[in-house]
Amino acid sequence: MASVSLKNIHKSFGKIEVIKDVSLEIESGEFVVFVGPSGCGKSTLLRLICGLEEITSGVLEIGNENVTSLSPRQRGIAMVFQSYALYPHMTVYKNMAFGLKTAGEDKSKIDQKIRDAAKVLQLDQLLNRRPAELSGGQRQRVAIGRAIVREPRVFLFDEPLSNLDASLRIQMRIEISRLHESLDCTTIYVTHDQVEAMTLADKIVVLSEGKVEQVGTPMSLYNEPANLFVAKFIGAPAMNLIQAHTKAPLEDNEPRYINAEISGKSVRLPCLSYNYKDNQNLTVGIRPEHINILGEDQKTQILEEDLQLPVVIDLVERLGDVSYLYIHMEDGTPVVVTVSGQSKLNIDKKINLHIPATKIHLFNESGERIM
């Protein structure tokens, strides 16, 4: 395994810049996930690391070696694609052996590597089958096995589970996680599925329009999103975002709060330190599971600085253990609330939300989080 260092990486196709000054440090043995919406540049960035695309400017190091101008074969990496890309006329064994034979490795070493990898991936009984005789999950395991036998310094995965159905994706996530633990190999994984990212990653890199928005552990991104983009992207259901407008400042003895208006209601927003003027636009963020319904939970403690907002229920999505309430505020702002699956609330009912001040995220006019 090896560390990976990206220093001021740029990639342009003609006049179109798709990767914009990306710098990252990936530690040896880390499982790092690139996540973001379609077109954000995550697969392009992976292909730059792999060597399938040429870096326009910047430096790429693998294991403290400058590999910017090296071919994919010389970089010591192995890549698993979204498409299994298996040879249909070859058996599982021959598919896994093909790259090693091409490299001129000894037959006995090839055989040992294939059988070791097949055992790890539970493919030992399938080595004589052809791809057409395998399920989607088995084909993906063969593609992973083909990468393992090369004993790379770094594993690269480009949306490897997107072709599988929901139950297989869960199973394969477990297998990939176990595989990483057993091989202890540096892994870079690309997905648009933030559930995959939160489940698998030691560290997540959130990308948007070719730029890095935030890097951190799954829970640090969830609990402390750097900006509105990350706040909206990480979490399912997504964080609720409510517009607020600042009013006259509070007295000097109340420096921890901002005077504001939400949906025509005067409120105090918690903030440790923020210089603001009248009539500035702020965004209040609150996770669906952090909102209480007044009257539903008799244990709810309401503090003076907490928010209380009247709303109307538009839809109740019942999932068994939990239900999602889709509601709107008086100014039409949509809000989602997570409640117990046993809740008896129904559509068109008027209720009052309780939002604890300690759970509020605050963002300025530029969309950056106010600390």
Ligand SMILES: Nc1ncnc2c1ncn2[C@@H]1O[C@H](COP(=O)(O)OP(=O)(O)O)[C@@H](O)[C@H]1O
Contents of the next structure:
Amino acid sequence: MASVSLKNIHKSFGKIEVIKDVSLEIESGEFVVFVGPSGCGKSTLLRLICGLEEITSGVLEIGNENVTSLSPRQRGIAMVFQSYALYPHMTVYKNMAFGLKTAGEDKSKIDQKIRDAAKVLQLDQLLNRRPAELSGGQRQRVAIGRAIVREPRVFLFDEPLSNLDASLRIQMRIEISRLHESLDCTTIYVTHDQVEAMTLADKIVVLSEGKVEQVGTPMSLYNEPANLFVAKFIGAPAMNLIQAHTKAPLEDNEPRYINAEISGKSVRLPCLSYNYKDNQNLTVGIRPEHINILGEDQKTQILEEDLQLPVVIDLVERLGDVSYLYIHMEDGTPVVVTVSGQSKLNIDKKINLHIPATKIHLFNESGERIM
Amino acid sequence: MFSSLFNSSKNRGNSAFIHLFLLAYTLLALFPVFLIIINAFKTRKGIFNDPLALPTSATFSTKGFEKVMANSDFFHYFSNSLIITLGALFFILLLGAMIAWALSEYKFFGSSFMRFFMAIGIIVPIRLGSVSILETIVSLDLVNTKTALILVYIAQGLPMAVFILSEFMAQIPKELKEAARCDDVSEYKIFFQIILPLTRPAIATVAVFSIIPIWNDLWFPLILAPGEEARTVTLGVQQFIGQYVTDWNSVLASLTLAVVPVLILYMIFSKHIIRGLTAGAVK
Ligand SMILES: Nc1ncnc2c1ncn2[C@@H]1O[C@H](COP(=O)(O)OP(=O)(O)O)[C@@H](O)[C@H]1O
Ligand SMILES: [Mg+2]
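Next up, can you give the form predicted in complex with this ligand of this protein, since the form predicted on its own came first?
All chains and molecules follow, beginning with the one already shown.
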């Protein structure tokens, strides 16, 4: 178990800079998830930590020891690859023993370790099989087992579940979570799936185009996304984003609000502090489950600064426990509303949306959060 | 590659044609071997009266084999050939695999020159260098030794071996060696315990390609080791072929015997070749 610290890490392949100035502190025992769209550099960052790629500039420390120029062998890490990377000509047992024998450990001790890991991962019956004779989930377990037996200081996972089908993925996700609880080992986990990130992580690192967009607990990213990118990426269905722009008069005496116009309507938006001018673009964000439908929910309390928008329903999806209403506003902006239960509303029905001011996220022109 | 061609129903007619063609070619290629073997079991008279006839009770004779067996030199030649072929083969495969791995895995000073150098070895026939090879062997004082032949055959076989093996090694998923590196496995162990086992089908292919020209070669034994000590079978057979009289019984019998070890080696390696060709399809 060890902490990991990245200080101003850069990585270029030739002239293309793939990782741009990433700094990050990972505490000992923490489960950190790197999440971001495909091609944003998650795997590259993981491979830099692993030592499979050379760091172009910056400092990497594992357990307060500078490992920037050490080889993967010397870093005390174990990596689980997306493709599992099991040795095809060796049995499950040999796959797990291969790295240990090299380390020159005592035979009976190795055997004990492998049998313990096999028991935890339900591989006891499969120790004499070859990878080709295993299912995807079993291969994944062997790959994890191979990492566990090495007792690394840091576990690295690169999209370990992306080759599994949906139900198996959920099952393995829970197993990985449980495994982390019991091993309590520092873990860095890469995924493009925000659900995996939200459910597994102590701390999520959202990456985009080689830069860190935000670092925080799953709930802090959900409740307070630092910018538009994170707002769009975290949460399903994604946060609704509505264009607005500031409008005179500027109310100097009431700095908590700014006047704006949304789809032709004048509104007052709550705002922490915003040094604004007239006619600046803003983005209003609201999560689908925070939008109420007037007349549907009796308990809705409407405050003076809340938004109310008349709209028409385009499409209704009912999943049983929730329903999604697909709507577009007068200016064409699409909006999704989540309502619990099986909605009785139908296509083409005119409704009034109620957006509570306290649930609004406000982003300035460059996409940063201002509320 | 071919198996998929044969399996698809669309190409069944096509595949019958290909089979027919290959069968015809096989017959053509095997005919001389067949002639040698049937005539090895005939009397001298039988050979000359009707070379194409199978041995009958009248013409059957194992005189050639008896003569060859009685001639202790023959076993000496035979073991020379075997030692030279297997010795050269061992080093071609070992060094070839190592060079192929080095060239496909590591960037080092001169690696691209090395690759170019190996490519030239494929293009230029080694016999063009016979004169300088002879000079080198003479100056090393290795004339009439098996070592000389083994060295030359290693040089002859290496370029093709490196070419085939490095192509094959490039297809091994890079995650395997990366996983091993993370697992603190040494580079030697990665090569010998992961790369070599996974390259086995290609190694078998190279082995088969390399054995035959070495076993059959007459040129280098003739110029580098004509002496009694290191004489090979192909050269040894020449003693039965005289300027005026040729002992055909013995020639054919020794040639028949000379086929046997190649056949055995081929059978050992071909099992792996076939496995190699189907490995990708079955996966
Ligand atoms: N070895 C490499 N050489 C050149 N470019 C690379 C290499 N590895 C990755 N890249 C580039 O770096 C970017 C990030 O890749 P990667 O880290 O694999 O993304 P992710 O894992 O987030 O999908 C991609 O644009 C990819 O093309
Ligand atoms: Mg990736």
